[in-house]
Every structure is written in C-alpha cells, then in structure tokens.
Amino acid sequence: MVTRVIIIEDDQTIREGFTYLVNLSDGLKMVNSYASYEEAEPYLVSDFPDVILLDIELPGINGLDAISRIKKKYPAAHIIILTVYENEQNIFKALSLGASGYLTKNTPSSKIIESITEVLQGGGPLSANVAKMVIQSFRKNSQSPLSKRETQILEGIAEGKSRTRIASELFIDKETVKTHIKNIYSKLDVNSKEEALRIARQDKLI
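Chain structure (the form predicted alone), given for this chain on its own:
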C-alpha cells in the first residue's frame, strides 16, 4: 500500500526537494504540492492524502490556522508541521490543534521520511530541540503564582517579542498586555523586565 503525501510550502525549492525525497522512498508518493493553503484547499479531499507536510509561515492563511481547517475538511489526514520556527507557543498551538508531529526544516531527511511512517503508526515525531522544549514545559513549577496568560506573556518577553506582537499573537489588545505585565511585576515583586525574567528562570516559571 502506498502512503499518499502532499506538501503545503511556499518555497518552491523546498517543495521540489521534498517531492524528490518522498518519491525516492519506497512506499511513499508525493501526490501534490502547493504554495499556500488556499491553493491546496479545493483539492484536499480528491488528493486523498495520508500525510500532509505543512509549513507555518505561509502567504494568506498561515499553517497554524490551516490545521483546524484541514481537520474539519479532511479529518483523516495526519499533519506534520515542517518549519524553521521552534518557539514554544507555536509548538503547543500546533499540537493542540491536531498536528501529529512538529519538525524543523534542518531535521535530517531520513528522519523526516521515518516520521511520515511513524505518524501512520500513531507516533508523534518531534525534532530534538522541540522534544526538549516539550519535556521542559512539564518541568515547570506547578506552584507558579502566575496565571496561564501571564506565563504566556512572560514567555513572549523572554523570546524578545514586543508588546504589540505579543498582543497580536494572543489576540488581546496592547493595553491588556501592559496590565498583565504590571501584575507579573507585582506578583514577582520586581520592577523591571530583566528582574522578572531572572526570577522566572530561577524558579522555573517559564
């Protein structure tokens, strides 16, 4: 039985590279490749893919938003995120929305091919750094004084994101972010971003 694969990736060179790689592998066939979710959407059902390799940074509808759309339209497909981004927020959002795996593009090609088979057997392939981040998240201090939202904001700050970007990614306004930051400073008894991050890392709050 041949495993049917499609890739949604805006970089043509990467699409062609993975198409060649997949078609070279026994039991796998790249049925189609697309530069955006919008381009792929009309053909999802007729392509009948077992596995979808999906980039996050796509023109139009991004990969994270595409996951739930794919799952609604074609729930049988196993989605493997294939991206350069390995920040914690993207990882957990992708997995919580229904992605079966999360690999970075510098993952060895042999591992990517193995991962296509692995998801069909119920596995959840992760790149080494991604797996490490998932494990570390379970080691966080369960007695943290911070709320889930405050923790998300502090993680965003730790990743060097601006308040505007944090607000955009969390779908809240900038003033709400500022309020949460004030509450974080108050709970941690600090007066600066640097102090907040030092205590957060020391006490495993992020």
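C-alpha atoms forming the largest set that superposes within 1.5 Å between two forms make up the rigid core. Residue numbers count along the first chain shown, from 1. Everything quoted here is computed from the prediction, not taken from an experiment. First, how it differs from the form predicted in complex with the DNA.
- After superposition on the rigid core, the Cα of I61 moves by less than 2 Å between the two forms.
- Residue displacement note: I14 has its CA displaced by under 2 Å between the two forms (rigid core superposed).
- With the core held fixed between the two forms, N23 has its Cα displaced by under 2 Å.
Right, and the form predicted in complex with the DNA of this protein, after the form predicted alone?
Single chain only below; no partners, no other molecules.
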C-alpha cells in the first residue's frame, strides 16, 4: 500500500522540496501539489490523500480555515501543518481544529518523513501525545530567562549569522545586537558564542 500525500503551500521551492523528499521514501507518494487551498479543493476527493501537508500562512483562505473545510469535505485525511513561525497560538488552534501534527519548514528531512509515518500509525486528530509534544517543544518560550528579542538574536547566532547581518535582518543597530548579546551572555553566565549555544541547546532555550 502506498501512502498518498498532497501538499498545499504557496512557496514553490518548499513545495518542490517536500515533493522530492516524499517521493524518495518507499511507501510514500506525492500525488499532487497546490499553491492555495482554493486550487486544491476541487481535487481533494479524487486525489484520495492519506496525508495533507498544509501551510498555515496561505494566501486567500488561510491554513486554519482550510483545516475546517478539509475536515468537513474529506475527514479521512491526516493534516500536518507546515509553518515558518513557531507561533504557539496558531499551532494550538490548528491542532484543536483537527490537525495531527506540525512541522517547521526547516525541519531536517529525516524528521519530516518520520513525522508523516508517525501520524499515519498512531495519533488520531489531536492525540494527547501530540499536544504534549507541542507543549514540550514550547517549554523553551515559557521558562526561558531570555527575552523574546534575546531568543531571536540567539537563534540568529545559532544559524551562523554575524551581528551585522542579524542587525539588518531585524532592522536594528549593530550596537543593539551587541547589547543583547552581552545581556544573553550575562544571563547564561558565558562569554562566547559557542558556550552560549551549548547552554541554550542544553536547556532548550532555542
């Protein structure tokens, strides 16, 4: 039996990337891909998908609304949310609307396939397990000693960006970035990028 997957995602590169990945896996087949929910809706039934990869930030009908509509029109499909922003509200909403899981768009490829097969086997819609995992994975934001801005900057550092680059991407001055970094180092009691990243990863701050 082949697991039929479709993707609804406006970014062509991400769409193609996921298609490539899914088709690489034995037992998984990307039967179709769409840039919007409107485009996908007429084919939902004929595509006969087991799993739908659904972008939350969609043009037109957004991902959250799309979940409700899919659940109504084609309740058999497991929905996995794709998102760039790890926004708690949206992900919890999505899960409560019937999504089975979520993936960040930069999730390592191995995890992506793993998640698809996991969703198929175990969890029905909004399994307690998934909800728990989500809470777990968001533990970081809750009890972190770092402020939002500081976390954001530390994530930039984790991606190997320079202070200058982080500054321009956040539309703030280099000096501000520097101050934040100094504060981060002070809070984590370290004095280098490497140590800060080590502690942050260990304590799941990022």
